[in-house]
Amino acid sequence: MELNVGVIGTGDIGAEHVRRLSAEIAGARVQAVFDVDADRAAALAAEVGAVAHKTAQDLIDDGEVEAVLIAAPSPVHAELTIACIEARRPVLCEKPLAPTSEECVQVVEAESAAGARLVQVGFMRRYDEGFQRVKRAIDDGSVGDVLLAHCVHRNAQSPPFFRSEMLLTDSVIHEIDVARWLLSDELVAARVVVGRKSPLAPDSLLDPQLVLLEAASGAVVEIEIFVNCQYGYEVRCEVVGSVGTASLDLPSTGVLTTAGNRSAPVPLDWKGRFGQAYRDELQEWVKGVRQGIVTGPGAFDGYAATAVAEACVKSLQTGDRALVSMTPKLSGP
């Protein structure tokens, strides 16, 4: 039996998810879609043989829908995720779980009250083979005690609606989750430094930014976020331990040597770089939902990442080191 999935949000990433679920993920089919752009939703529904609903709640209440994927704008993530919990629908919510930690707490508490693990957050980098190799090197002790981590996150160009804070809440939040996951530790403080602004960034955008995160263990995580680098999409990470290092570089895509030059291609965007990670994320989620076991990053992970991102935004605004504020003893089912 295939898992009937409803997808809320049929924009760029939502449409990618719909097509992957329909054509590349074993054991799944897209039963229904919804988007505030009704024409766009209807066209995508016709493409994959799904139903286009008039409201998100109609999709969640559809008796044929067994699980929901939320790819709508982040301001509605918490509201929609809680509606899925109340309807007992397993839900994969794209990052961030919610824009504020208060909203994330509401999601965690709703899931806890339901008494079942229903929420997964779309931190797909945990499914990337390169990041998983780095994680294994840390967990098996190959690098010794983790002392430092250096991360690079670059986009060719930022979306027109991007604001300076969104470099942290919508981009660096990936590195925040990766850091918590790699180190198996909580992040307790943040400092954001803004230096010389790129002349090719929009006038209102402070780009690039340098983020310093402190882990409870004392390890320090350095993150460069640069969303108008022009040349392509690049994500790198190096973890420095007491006896060795583990690195994630650009994936091997072949090297061309000719006419006195040696070159390698760079992905143009996140689709080219993390396509396989998205596929693996969806496949594991579908398999887990069908078996009644959701194993990916959960609601608490989404809450913790947003809490750290809030500290980053505070530091950006004040120029000072900011402590991460998290509710003590908050947990899920």
Second form
4 protein chains.
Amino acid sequence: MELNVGVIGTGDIGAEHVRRLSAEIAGARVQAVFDVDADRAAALAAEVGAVAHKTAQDLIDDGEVEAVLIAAPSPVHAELTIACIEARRPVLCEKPLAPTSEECVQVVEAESAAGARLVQVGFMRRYDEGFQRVKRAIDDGSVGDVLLAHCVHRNAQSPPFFRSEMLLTDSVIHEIDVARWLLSDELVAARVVVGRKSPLAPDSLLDPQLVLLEAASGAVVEIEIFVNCQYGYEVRCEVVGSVGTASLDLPSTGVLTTAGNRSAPVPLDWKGRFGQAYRDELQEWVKGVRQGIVTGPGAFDGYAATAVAEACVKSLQTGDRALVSMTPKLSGP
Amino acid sequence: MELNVGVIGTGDIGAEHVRRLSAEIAGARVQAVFDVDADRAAALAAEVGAVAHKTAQDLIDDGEVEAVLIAAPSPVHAELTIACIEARRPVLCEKPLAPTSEECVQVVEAESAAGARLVQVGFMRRYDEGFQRVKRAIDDGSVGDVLLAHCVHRNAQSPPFFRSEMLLTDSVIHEIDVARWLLSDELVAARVVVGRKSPLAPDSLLDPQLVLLEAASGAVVEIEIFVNCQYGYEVRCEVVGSVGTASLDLPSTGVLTTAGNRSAPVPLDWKGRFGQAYRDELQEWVKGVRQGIVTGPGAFDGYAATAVAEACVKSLQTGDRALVSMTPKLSGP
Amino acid sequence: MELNVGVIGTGDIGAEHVRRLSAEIAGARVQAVFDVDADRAAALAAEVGAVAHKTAQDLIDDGEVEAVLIAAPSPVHAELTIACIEARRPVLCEKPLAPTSEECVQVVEAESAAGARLVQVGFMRRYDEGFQRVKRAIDDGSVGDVLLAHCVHRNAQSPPFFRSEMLLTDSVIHEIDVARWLLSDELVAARVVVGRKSPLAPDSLLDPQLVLLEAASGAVVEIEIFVNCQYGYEVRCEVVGSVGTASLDLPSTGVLTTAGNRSAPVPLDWKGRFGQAYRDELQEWVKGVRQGIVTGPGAFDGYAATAVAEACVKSLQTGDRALVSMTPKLSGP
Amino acid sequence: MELNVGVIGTGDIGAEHVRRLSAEIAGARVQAVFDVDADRAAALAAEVGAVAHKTAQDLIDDGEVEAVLIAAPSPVHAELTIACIEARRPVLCEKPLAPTSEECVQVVEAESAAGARLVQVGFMRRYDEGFQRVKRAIDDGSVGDVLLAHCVHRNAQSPPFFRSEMLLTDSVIHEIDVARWLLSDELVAARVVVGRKSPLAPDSLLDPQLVLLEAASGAVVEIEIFVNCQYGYEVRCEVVGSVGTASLDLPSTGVLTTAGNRSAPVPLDWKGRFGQAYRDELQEWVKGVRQGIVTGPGAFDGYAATAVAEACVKSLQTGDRALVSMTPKLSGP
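Compare with the form predicted alone: the form predicted together with another copy of the chain:
First the chain shown before, then all remaining chains and molecules of the complex.
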């Protein structure tokens, strides 16, 4: 039988997940949805043949719901994830696991107390074929010892509610998780450099920013985050090792040559760029949950990423290098 | 509810379809399989929780089977497809629809007699994002009037049973369908040029071959088919118009730079290259069948492709340009 | 001391050669020029500090002129080249050596009678770094036995005087020479296929054309010539061997990403594309002549190319495959 | 008449200049050479038909020498350049103009006192077609306001005498000059970050290093310098503006596809990568000097680059951000 999934949060990304689960994922169906905007939830529920619940807890408690996907705003992530753990529901929580590492610790401890692996965090880049190829080139020794990584993360325009810290907590958090995963290492310090502000970014937004992360091995991960680059969505990553480098390719399916130019389109947003990764993330999660296992990035990964993002925010605020503060006694998954 | 699919033929590609339907396609499950190799069918049936039937007709007659996928050898394609039509089962038949245009005509007429669109032919390239981009560049006028197309179709090694005609009927038939679809035009003549034979191809195999197809508009489609190129699987297509050109990009997810070289892997086979297209083909077919419609390439497309392939074979045998012989009174879908 | 060069013909390409010899080539200076347009010749002579002669023969007879470069119209190439041979002047004649193979034979015989290697033909592509890399990949065995080659030769617009045969005698002649040189083989037959005419080509011009050349080894060289492609100048070449392929890269020095597109400029004409090749051709020729040797493509190469072009023209006129007619007793350089 | 050039220093790069001037540059010849290794100088002088002088001053004083190229070790650059200025010889001095900004100031003041533009510094990247294209994209407004730049500078192996500071003073100095030139701005602060050391770099060498330069506009230039990357020589530059980005392309003349890989060679060293730039630098310099003008990067550019490199060294030594100290009253060229 198909896995009955409940989805909390039906905004931009939540609605995308609901539609993808219904139309593209084998072995799953959306059983229930919830959103604080009841009309939005009801409309989407009708579209995919699901129930719209009155509260998130109702959804979690729904006996028909076998697994939960949380795409609500970040501030309620920890609380909802813990509620899922308490109901012993496997849960896929969109990143970040929580805005503060303190809340993340609570999630890790709740899962630990439950004595079962239940939580996955939506770091979908680990499912991208390009990032996976980079990881294989590291893991099989092709590039030697990893010394540096260069990352670029650009969005065409930032949403209206974006603040300077969110470039770190909501955008760079992807690079933080990727760096930990690629390097199989923890990040121990962060430095954020802010230079010339784009005249096209909102007045209060420090955009772009340059982030330097230090791994325990000493490797340095350098990241450009620029959320008002205007031209499109672009994610790049090059890992520099002692004998070679491995890079993502910019995705391209075709080239048009006209009027003196050879050109390829740049994706407009993350949907165009990471469709394959989101689909594989969901498919793997559904497949695993039906078999009783969760294999993706877990609560500890969510905690570690938030802890590093907190160090980034501290560096942004102080102008100095900031150490990452992590509780060592927390065991990872 | 999920669509119950029966799959006839569980060889290389048949097994791939069965597994993909079970693991990656929303809204479908494999209800039954059949193969002349009963053990192979039984093992695959057990793997995905399906029934293994004793004959193809038993599968078609199975009241639980709502749609049929035919991946049996080409010589039985027409017969099986007609049996599906008679049972009013929507059917996705792997290419070619039949080895002879005469048989294809019988399928087209059977479907016409049934008074319903039931047949889709497995020309999965129409679902490839790269080919779709090329088509958009033609359809939106970006390249102007199409004058020429250059295609390359290379396999690392040919299977042992391959004969010289099969480069045309089993491989180039993909380019034939793509050409008809991209150009929105019929192909009216063919010429096959055979030059120097690869020393690594089997003795009896004329490999590579160069094929020139003429469209009704006068546009010429030039195709290299080379099924023992050794290095990997590669498909290329460039459409040349009066004001520009549109090309597929070679797929690449990453680049490795070591020891004086920057390199990207070439897919080993069509599974690596066309995974996205096969999946989208199946997903679209399943989605459509559940809604009572078939939208992909149909019986007439299968007929037209085989008729053009027959002209290619005639040219290969005679050394002369051969006209495509098609029955004009057959109406397309 | 610098080599005193006389240049006959100061039109587009002749003027380019004069200026390049003066400004970019070590060890050479332009001593004299001649053109039927005396004013044009005088102006250019003044610009570079050369003498303008009243006739081509005067230039050849000028005791100060040590070597001659012929950039006059094709019909007078043979006559002028023979005059240079008779004056024992090393001569670099722009391609084609002559419009007819009959005239080319006269040049080969004149040089043979002179008993010295004096003639070089302006097939500058042999000096292009990209073509040289392709040749190395063939010569060092990287691609195995050469089976096929695919060439593309596109110009944005054709000059007003262009006729359908000139696509073969003036444009494809470059590919003919390249094919002979890359394959280290003679071309024995030609077939020209004309399909849909570009609506943007002049009425009387059959453009584009597809040319198939057969080498003695059986290898087939397929060439698209399209002289009104509108978008720019593009030359491509891929050699397909039994174990691999070698291709030119499209030249690119930079990429611009703006407004949803990543784009690289296409050169407008051959000057932008082959500047490095023209310069190296001249520099090598000057260096060699000063040392008393001529190392580039010679009179026999010019003859062979014209003979193949004649077969192409015959095929264009008859619609049939045409054999190349070459005098075997003529010895190559 | 050809310009008679004297070359001081006939080591690796000096010998390259001597041979290039003799074999590839129009309007120049090497009249004299000097090297502390008299045998090496004599051999090279014999090769190109030049005189070998006993001292650098003898060469500068040689009445036949019309212009001087300095490729001696950095510590004597300033002294020799000033000697040329005093002899009123146009002089092209290899980078850096001097190891210390103090010496550079003396050169600037000497030239100022001479009242004539005589000095050019060998920042040959300004002549690279790729960098020129990036500059055009900035200057014509294509990328908007420049906010960031990402640079990569990798060598396969460092020479035995290399010390950690030299990654900054001898390698990054190229990026420093390029940044000033591309951004049309001064650099005001530097920060050097050293992370994990390559196990293949010499023990005492901090390699790689990450350099952050701040322009007066606030734009940040981020540079990876890695002189033991093993795989080859690679230079990259991407400028990020408010509406787009402009990048160098990695140079490639051809692609080879064999055995599951599509690959392009990486240049082994700067000679392979910047041949065109070195040649155009020399050709432009020779042409200008013959016309009595010097147009390339001048003494002030040399001074500014060294001043920025000094700030980099200070940051490397202290671990802190360092301000660039420049004398504002010195007027640029």
